[in-house]
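Starting off, we have a lone chain in the form predicted alone, written out as structure tokens.
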Amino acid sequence: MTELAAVKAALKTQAVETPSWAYGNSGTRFKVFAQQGVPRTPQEKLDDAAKVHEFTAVAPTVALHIPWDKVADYAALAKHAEDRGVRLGAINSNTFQDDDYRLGSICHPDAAVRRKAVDHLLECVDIMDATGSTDLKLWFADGTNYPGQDDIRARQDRLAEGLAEVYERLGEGQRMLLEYKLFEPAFYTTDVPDWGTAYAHCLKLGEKAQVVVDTGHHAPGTNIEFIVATLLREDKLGGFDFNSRFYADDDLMVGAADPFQLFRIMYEVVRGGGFTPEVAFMLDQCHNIEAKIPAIIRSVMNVQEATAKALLVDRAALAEAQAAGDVLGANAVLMDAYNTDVRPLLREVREEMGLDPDPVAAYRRSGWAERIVAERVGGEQAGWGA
């Protein structure tokens, strides 16, 4: 096989992980702004997300929030995505939209309320027996606004008691993924503000633990793939929510603010032997203005360009350079990659699978967004915290 036909069958392989929630309703803290035709349902946000793997190929699943995706019956709902050539995904929790929580959920001070958290997040492990979903996806809204507010180490304490609860729950072939944030909503700590401490307390719940790496979670300057380098070389990475930002978690679509930086994350991925189905990529982002279809049809792309540029890397050249101390001629050697327009390349693997070469284009002949706006008409439309 040739160098270009093995990136393309790895391009092929590729999944990316829709989330639920991008195609409800979403905006700010200020405002949240309503369009036509958003799902109403968990089912028609599985009919939006079977719309992006029909137009790229590279979807398969999409990610639910409970409760924001509640049902009664899972098992149906799993069918239902099935009938749309799509499956459910990473489970979500969501310990962070209930009064309860305003001084923290498995953190919390009060026994009652870590009851109240820990049950949420068995419940969730619940629903992934019932939906076939592998990984629980955690991610806590923990920490505090004052010096003295709480016992930071106590904080930690409580935090290791909760997971390691619900990590033994946890059954043959399910994982638990802990993401972490560097602050929002709590200001002065955050009980999982990085990756050092998701690392420490999934390193000591065992090898179902992995850590998640959001893009849009770290400190401006944050050399992001020096962190997955270094997670994947101890094999505690376990995937990726990917957006951009431009100041804090902005979750707008990935590559939008730096796509460098994506590829350079890519790289490192490639390289580290992250291309697998055991590192999920998975999107978390919010499209407040733009259309919600559209947008995520464009983030898969971007996905899959940054992939291509890490898959064209010359590695061979770039280890003699490393070795050799050519500093630069080893930037050379990624800078050549990343520089290369790897658009032809994709629209020739899309053609290859069947699909139109320009998915965006093809989702607006489709007239599925006509549709939507015609037949969802009435109900409530999902939306962030909905």
Ligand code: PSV
Given for the second form:
Amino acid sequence: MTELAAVKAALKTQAVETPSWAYGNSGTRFKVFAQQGVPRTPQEKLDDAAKVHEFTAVAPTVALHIPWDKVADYAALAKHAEDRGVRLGAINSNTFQDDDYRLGSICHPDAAVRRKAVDHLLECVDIMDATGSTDLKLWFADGTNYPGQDDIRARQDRLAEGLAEVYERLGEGQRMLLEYKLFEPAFYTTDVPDWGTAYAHCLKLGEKAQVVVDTGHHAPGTNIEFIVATLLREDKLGGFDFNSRFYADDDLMVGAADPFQLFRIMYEVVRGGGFTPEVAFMLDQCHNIEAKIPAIIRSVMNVQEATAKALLVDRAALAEAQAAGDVLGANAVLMDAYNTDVRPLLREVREEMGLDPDPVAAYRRSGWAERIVAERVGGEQAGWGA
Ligand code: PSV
Ligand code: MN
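What's the form predicted together with ligand PSV like, now that we've got the form predicted alone?
After this comes the whole thing, all chains and molecules, with the earlier chain placed first.
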């Protein structure tokens, strides 16, 4: 196989998971803007996700958020997905929206609240059993707002205890992906604020526990690709929540704010042997003001473009320049790949896969947007937190 053929073959195997919540209404704490045609049920979210996969062929799975996607029959939901050519992906837990969680969930000072939170996580594993999902994605809003509010060390102990109980419940082929986030909603301490804390807990738990890197969850200026390289080296990178940010956890389209950063991350993924199904490439974004389905298609394409550029890096030339201490030469090799216009290559890849080379245009021509506006009338639109 020529090198270009190998790059194309790799791109055809790519899988980007889309989040059910991105298809629903979302906003900021100031306003959630309703859009026409937004899904009213988890099934309708899957219908939209199936469209993203239909036009890109690289978005075969959909992440669920419980209880936002709560249904009576999860096996039937999985069947609904399959009938439309997609599958259910990671199950995202939610221990942040009940009044009980004002002081935290599995780190809460009250054992009864901790019990409730752990029970929810165990229920999420039951759902995984029913859907065939392999990944339980955990993000905890736990933390404190004021110095002295609670005991930082005791909260870590509670966290470890709760996680251990859930870890024990994981079945064959299931794993736990622990997400970290610097701040928000807690403003003083966060109980899983960074990759180091997530890594320390995952290391103690065992090999079924891995870290998720949400690209919007760091302090400005953080070198995310270094974290990726380190986690891959330690075999602890479980996956990504891709999005982009200008200021805090903005949840904008991946690759929109800083495509160069996305390329640097994807290069470390490729370099570290992480371009495999063992690393979950998920989107975690909200489309507050833009049309949702084309934005998700665009996001998937942005990940494809960064991946193509990362795959095009001349690794032999790079290694040679690095070994020779050729600072400018090594940097030039990387920049050559980044500055390549990979859009013609991706158009070819899509044509070889029997797709329209322009997925957004194909979606717009399909009439789906008009159809959902006409058909999804009445009922309650799905929304972040609803
Ligand atoms: C938290 O900000 C987060 O990134 C977690 O992944 C949640 O599950 C997701 O957003 C949706 O709230
Ligand atoms: Mn996330």
